[in-house]
Structures are given as structure tokens and as C-alpha cells.
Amino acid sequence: MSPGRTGTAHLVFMAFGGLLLLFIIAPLAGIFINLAPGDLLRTAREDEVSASIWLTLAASMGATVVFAVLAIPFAWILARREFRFKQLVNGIVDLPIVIPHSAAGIALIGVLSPDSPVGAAAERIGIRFAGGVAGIMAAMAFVSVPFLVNAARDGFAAVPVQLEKAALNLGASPLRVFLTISVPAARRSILSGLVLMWARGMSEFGAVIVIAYHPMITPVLLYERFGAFGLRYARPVTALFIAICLLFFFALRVLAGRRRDAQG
């Protein structure tokens, strides 16, 4: 391809990219542009709004931490071991991404309701899924854990097997090799998966509303305010939640960049 044609193709691709970025940015910017002065501050002072935002952040973080204990070792198995029906297992991991999330909530409530064996056993030890924070965390984890498993699996697959074998030959236990070699070497992919899981959990609505309408996370609060009062009352909460999410992710980006610079 000639230089002139290459330049033209690049301009076309950049134009496509600009349209895509505009499609993402314009609705978000419109939320803040249409806010009346003082609406954001007044909304932030509402107890119901602040409680829902903190619940959303904490529940998603809790779900991420709890299920990371299961997901990260399992991702290593998927990256390192060959076994029968491995492709089927990989497909099962991705199922929550494919099925409608309201259907996921209905499926979960069938397993976690007080009438089910799991729900009844949990209630005997003080854990309530239906209408409880544990149910919110379970719904968030169900729809978001594939992002962590897939990211961690790709990270482990990129780690040279020779590093792990050398450590095993020197007498290190498999657990020590996993914790001191495999996980640190795949840390960027694991961190990316953790952030994606946390972010996806925060945005979940369909599965959560089936299991726990109350206590109310922010996506459910937005749904209630929009349905009851319209766009005018839902917009300030939306803007505040987006601003907080952007603040957290900007902070994570800065910390990740500093860590890369320190290691480089």
C-alpha cells in the first residue's frame, strides 16, 4: 500500500474511532451539562443516596474479594492443565455473560431462597440471601466472576512454564510456587480482572433486583427514582454515581501507572 493510501486509511480509521468515542462521551457529558446548579451537592447530602452508593461499592468489593479466593486458583488450573471437557468448563464459566441477568437472578433466588436447602442452611448461621447484603454480593459475583477468571487465566497462560518447573525442581512446594512465582508474574492480568469484576458488579441491576430490592444499591435506586419521578430526579443520582466511579478508576489508573514506573 502506498504512503498516500496508508495516510488516507489512517484518517478514516481515526474518524471511526472519533465517532465511537463521541458515542460514549456524549451521553455521559449530557448528564452533567443538564444538571441544575447545586443538584449534585444536594443529592450527595441525601442519606438514601449516600447509603446506596456505599452499599454498592462495598458489596461489589466484598464479592470480588471473596470470589477471588476461588477464581484465581481455578484460573491457574484452566491455564496449566489439560483435562476432559475443558472446553465445556470454559463455556460454563462464560455462561453468566450470555444469559439475561434477570434470568440469572431468578435462577439464583431458586437456590438461595429461605425455602431452599442452601438458603435455609445459610439462615441458620445468620446469613440471609433473599433481601440481604449476602444476596446482593452473590448476584454481583455471578454476573462478574467470568471477567476475573478469563483475565487471570490469560495471565497465567503467558507465564513461562519453565519458571514454575525450575522452582519445583529446587524443592519449592506447589503452593509456594503458585503464590511466589505464578501469581506475581500474572499480577497485571489478575489486577485487571479484579477491577473488571468489581466494576461489573457495581453496575449490576437485573440479577440484584430479583434477589434484593432492599437494601437498595444505586442501580436499583436509579430505577426506582426514574420510574416514580422521571428523568429530572434520576439524573442527579446518575451523575453522582458516575463521578464517584470515575474517581475510583482514575485513582486505580494512577496507582497502576506509578507501580509500573517503579518496577521499570
Given for the second form:
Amino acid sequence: MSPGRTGTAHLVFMAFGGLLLLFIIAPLAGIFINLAPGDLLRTAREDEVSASIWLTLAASMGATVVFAVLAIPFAWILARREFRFKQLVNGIVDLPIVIPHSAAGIALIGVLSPDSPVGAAAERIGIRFAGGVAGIMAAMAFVSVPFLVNAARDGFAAVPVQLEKAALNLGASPLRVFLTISVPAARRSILSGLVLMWARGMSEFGAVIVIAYHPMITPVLLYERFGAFGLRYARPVTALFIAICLLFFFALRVLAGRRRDAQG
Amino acid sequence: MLRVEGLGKRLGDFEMEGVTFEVAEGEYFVLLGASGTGKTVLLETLTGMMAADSGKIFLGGREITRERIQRRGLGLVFQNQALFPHMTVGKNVAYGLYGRGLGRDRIRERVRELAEEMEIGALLGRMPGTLSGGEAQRVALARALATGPSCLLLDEPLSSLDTGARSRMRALLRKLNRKRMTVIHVTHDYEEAISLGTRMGIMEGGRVVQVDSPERIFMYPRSEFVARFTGIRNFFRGRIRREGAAGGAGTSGAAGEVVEAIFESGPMVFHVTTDLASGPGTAVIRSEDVTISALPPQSSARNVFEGTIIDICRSRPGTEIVIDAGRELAALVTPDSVERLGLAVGARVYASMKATAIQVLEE
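The structure above corresponds to the form predicted on its own; please give the structure of the form predicted in complex with the partner chain next.
Entire complex below, previous chain first.
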């Protein structure tokens, strides 16, 4: 390809990229542009809105932390061990990404409703899934945990296996090697997976609305306000929620970046 | 100290089998082999990173074939050092000391001792990514020594180092070995093997095909592979004399500068060129660099030795003539030369070689 033609091709690619960025930015910018002055502050003072935002942030964070305990060691196994049906297991991990989320909610409620053995057992120890925060967390985790498993698995796979072997040779137990070598060495990918899982969990609507309409997370509140009062009433909550999500997202990214710098 | 009996391991198409050798306490044992001959597989099997399919490993009389990796008492230094990138040098060195019931002060003290011994005191606060190859290798060595292993296993420890760092590392390894540390060092580099090993094993196709002193391995390779792989048949331990000697032999000069010098090995005295300082060394001469003549040669060769032919043998690259010139000296000639010069066992001949054909290795 001649330099001239390369330049033209690159210009076309950049134009495509510009269109794509516009497609993402324009609707988000439109939300903020169409806000009346003071809308954001007024909305933030509404108890229903602030409670819903805090619930969404906390439920997603809780789901991420709880499921990280299961997902991160499992991701290490997927990265390091060869076993029969490994491809099948990898496929199962990705299932929640491909199935419709409302279908995921219906599948979950089948397992976690008070009529089911799991739901009944949970109720006996005071955990309520259907119409409860635990149910919201379960729905959020169901649809978002593949992001964490996949990112952590890729991160562990990129860690030279000799680091782990060296630590074992120095007398460390497999658990100590995992906690002090594998996890810190794969921290970038794990952090990235945690942020993705948390962000994806916060934005979940389809699975959550099936399992727990109340207490109301922000995506459900937005849907309700839009359905009941229209775009004008849904827009300030939407803007506030997007702003908070972006704030947390950037804060976590900056934090992760700083830790990387400090650790060289 | 370490005894390996019939060790075997299959990995896909590669198979290591029947590996048998013994390393005495305080010995510096070098395993020499080309890439892909199974040296690293052997080290990883010895340390327990891979389970052996067959055979036995004994350390100090105790069988450790199925012993847990953490309890084998064998320290391993990887070819690429495998320093933990998220920890400082100090924490890397201290890693193996945690969980052994040592207090923080004792750990700190041990790290300081090792840092002093390995000359890395100034590096303790640095991150591994900022170290040079030589520094990283010394840190890896300190980390492996921290746990007090009975035997140190080194996987190509000098291969990624530049000349200066290599020389410094060699000196450090010799110092360790002088303190009775048993070392098993695997390499593909015969210079390393000669310069460091007190005994050597040759690996070929997943087997140890010869174990002996470096001199005997180079002088009497047991297989064509060894002969081809080492490429050296003339091997002399002796002393380099660099300072100007009577008669103009040996030119003074600073160490590091290539000068003409004398190399003495028993009754044989060679003129050599070297950048090494005076001291013990090893001279190696490829047999194809030795010229045989029936009369004293009139050539630029500085080294001429008269001797008696004690052996003649044909090999693929030519005919090898071994003469006794105070020490055995091998020369590779064509079959045509054998006929033309009338070479036969018992004949008196002259062997000559240029000073530049003699490679002097530091010891």
C-alpha cells in the first residue's frame, strides 16, 4: 500500500472512530445539556433518589466483593490448570453474558424464591432474595461476574509461572504463593475486572426487576419515573446517576493507576 | 550429598530417561548440554516443580523423590531470575525467611548479611525492574541462599549477563563454593563449565551420557556428540604469567587489555594472548588449530612442541593424532596428511600452534 493510500485509509478509520465516539457521547451529553439549572441539586435532595443511588452503589459493591472471593481463586485455576471439560467450564462462565437478562432474572427467581429449597433455607437464616437486597446482589452478580472471572483469568495467565515456582521453592505454601505472588502480579487485570464487574452490576436492570422491584435500585427508579411521568422527570435522576457512576469509575481508575506507579 | 538414580520424565514428545549421577558435598557440578536436552526439566524435577515419572532422588541419604517442593532443601536460581516484580529487592531476599518462626529483627539481620555477601547492600530498596542483569542475578542468588539450602541449583546463571557482570558473578559463585556450598550449575556454554566446574556431566537427548572431571571429558569424550558439542580436545590447567619476564616473554599491561603472556602447565609453556591478569587459568586449544609436521616448522607459530605420536584415530571430521609432548596434545589432520607425512604411532613429530589459537579462560 502506498503512503498516500495508507494516509487515506487511516483518515477513513479515524472518521469511523469519530462517528462511534459521537454515538456514545451525544446521548450522554444530551442528558446534561437539557437539564434546567438546579435540577441536579434538587434531585439529589430527594430521599427516594439518594436512597436508590446508595442502594445501587452498595449492592453492586457488595456483590463484587462477595463474588470476588469465589471468582478470583477460580480464575487462577482456569489460568493454571488443565482439566477435562475446561472449555465447557469457560463457556459456562460466559453464559450470563449471552442470555437475555430478564431471562436470567426469571431463572434466578426460580432458584432463590422462598418456595425453592435454597430460598427457603436462606429465609430461615434471615436472608431474603425475592424482593430483598440479597436478591438484588445475586442478580447483579449473575450478570456481571463473567467480567471479573475473564479479566482475572487473563491476568493470571500473563503472570510468568516461574514466579510462583520460585516462591514455592522458597518454602511458601500454595495459599501464600497465591496471595503474595499471583494476585499482586495479576493485580492490574484483577482491578480492571473488579471495576468492570461493579460498573456492570450497577447498570443491571433486567435481572434485578424480576427478582426485586423493591427496594428500588436506580435503573428501576429511572424506568418507573420515565414510565409514569415521562422523559422530563426521568432526566435529572439519569444525569445524577451517570455523573456519580463516572465519578466512581474515574476515581477507581486513578487509584489503580497510582498503585501501579507506586509498585513500579 | 545428592544422588540421582534413573530419573525419568516424559513431557509431550520430549523424554528424559535414566538420568543417574551423584554430586558430593562441596562439589561444583556442571551439567553441560545443548538447548532442549532436558537440563531445565532435570532441575525442575530435582526441586519438585515437576513430579518424576520414574527414578529416585536422594539428598544427604534421605529420599526426596516424593517430598514436597517446600521441604526439599534445594535452592533454585532461574535463568531469568524470576524476581517478584512487585516487591523491593529487600523483600525478595526476605521472602523465604517468613513463616519460619524468625523474628523481624532476625530476618532483617539475615537479609543484611546476605546483601553484604552478594554485594547488593545498596539495592535493597530498589524494585527489580530497575536492576541490571548482573544485579538481578545476585539478588536471585541471595534470595535462594536465604533459606539455607543444602544444595544450590543454577539454571544458566550467566547466560543473560554481559562480560563484566559474568566475570563478577563467576567470582561470586566460586566464593560460595569455597565456603563448601554444593552447586549444580546447568549451562550450554563450555567456557562456563571449564571455568567453574570441579566435575561435569554431559546431557544429550534427555540423558546424562558422561560424568567426569572437565579435563577427562574434554580429553576423552565418550561419544561423538560430546566431542562435537565441546569441540575442545586440548585442555590444560595452569597459570597465566602476564608481567614482563626475562627474555621478553610476557608483556606487562593492565588487566582487561589484551597482551601477550605466558601460560605454564606443568612441563609445557605456551605463548598466549589474553586480557586476563596473572593467576590460575585454563588453556583450551581446538585440535584443528594444532599443526603437525615431521621437521621443526618455519612459520609464525609461537608454540612448537616436539613429541611422540601415541595414538591415531579416524573420526568424521578427519584423523586425530595424539602426541605426548610432556602432556597429551591432540591435532586434527586430513587422512592425506597422515600418508604424506608418514605419521604412525611412535614417530617423533612437531606440533605447533599460534598464540592467538590458544584460548585462556579464567579460573
